[in-house]
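Take a look at this single chain in structure tokens; it is the form predicted on its own.
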Amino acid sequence: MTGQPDSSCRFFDRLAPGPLIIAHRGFRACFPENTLAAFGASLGRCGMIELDVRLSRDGVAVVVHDRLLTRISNAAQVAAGLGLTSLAVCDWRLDQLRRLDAGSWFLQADPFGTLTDGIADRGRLRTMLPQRIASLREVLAWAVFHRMPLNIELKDLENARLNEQLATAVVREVARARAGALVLLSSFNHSLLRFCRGLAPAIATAALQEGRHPSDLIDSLRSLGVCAYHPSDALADSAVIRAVRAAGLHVNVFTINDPVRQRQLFAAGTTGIFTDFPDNVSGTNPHPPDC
């Protein structure tokens, strides 16, 4: 492919105009990450959340970061319950997924120090917990009701099958959700964009980077067919998206939490930036697009 897609190239027209801020797994400051928590919670903050995806024993994809359950449950002391002796999200089936507490840990952990801070509130807190790790159907449904736009981020399985097998049923619930305009999915692993693009060339992607660029930047996002570029903040220099952005292609940048910086990267020609606290920012343009 030498140039962009067609209709998938229109999920970012459909968008409202103005600086687009993303919610990194939700409102992950002051709520657990990528529970339907912090998905409501950054309603009305956001033009767009975006969340991570695995697959489960079952071939369910679930909403989650991380290959171990260790950091965001209590899978640690529910496993021997369940006679299970991996704490690896794959080698969980949903049902057992499902019986885990998601968001207890944000009350002992505080990432973000925004309870010690009084900018969470403990209490409030207390009230929405457990929270449950989610299927992508449910929060599919979720964005749908809400008409919330998400970016989809497929986590390298680091195996080929099995990654074919997450992009599969990821395409599958988008699908049967209705939900293509809603959706942009993204990945570090540009050949799992690729295998996306052949299973559904109407659903956008954008290809995520870290520690370098891929030699020949634009000619390379050209062949993947992309229509956004995601670098981390340690490579989005102004020259590099200028270029993105005069290919005609979009560039939203990950992970800025300082109002400054994002000042600075929208000045510059970013589409977006991902954040964890979209509370702070301001030019939020929450308005989704029409499906």
Ligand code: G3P
Contents of the next structure:
Amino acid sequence: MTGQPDSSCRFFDRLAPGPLIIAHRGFRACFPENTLAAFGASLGRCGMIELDVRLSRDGVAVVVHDRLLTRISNAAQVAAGLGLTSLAVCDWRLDQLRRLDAGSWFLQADPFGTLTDGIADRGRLRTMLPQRIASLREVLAWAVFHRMPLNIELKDLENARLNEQLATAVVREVARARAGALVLLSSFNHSLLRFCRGLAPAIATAALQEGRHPSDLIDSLRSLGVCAYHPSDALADSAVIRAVRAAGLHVNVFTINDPVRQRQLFAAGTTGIFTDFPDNVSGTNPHPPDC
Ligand code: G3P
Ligand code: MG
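Starting from the form predicted on its own above, please write out the structure of the form predicted together with the ligand.
The next block holds the full complex; its first chain is the one shown before.
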């Protein structure tokens, strides 16, 4: 595609007007990331939720960020009992992944210091444990129920066949849930985005980028047929934001927890910001009062 963004980009017209707050992996500063607890806590605080997907060994799209299960679950303790030696998501079937506790790690790790600071409520969190690794199917059903837009980030599985299998599984689940209008697909792997466009031209896509911009940025985004550019904070200067917006595309920047930087980016014309501290009031308060 070389002209203006196509009808998939109406996705952005359907969002609430004003600065777009995107809850990064859910409300991950106060709840275990990418779980239904984190997504539920994001309701009313954001205009969209971002989550990450990978493939289980039996080809199911599951909501996990890392390649390994180690950081966000008790897989290291459970694996031997299930006859597993690998801790990679792709080596576990869905039924095995569902045996894991993907929530209690948060109490120990306190990754943002919100438990220590008293911002997050340890007692309330305990009542939500354990959390299970969610399938994309479950999260889509939840999102349709709550009419919550989702940015589904397809992780690069570093294998073309598996990447295509992941994209196919994601698109199939989105169609099954009739959630196309609620979904924005993104990836750092731009070939995969092209593949998604081929599979499902009506679903909006966004190009993630870190390190450096693609050469001929605007032409490159247009040729991908994406509706939005998702640069890292380091790449998001005013000139780039202006250029992408002038091309009729949206810009969402990750991951911005500093309220001053959030304001700068919105003032520069950014559509949205990903944050670990979502707050629907102003988009500038990094510590909502009741996590
Ligand atoms: O989609 C924005 C952001 O999630 C990309 O980085 O590593 O947090 O998935 P990461
Ligand atoms: Mg992500």
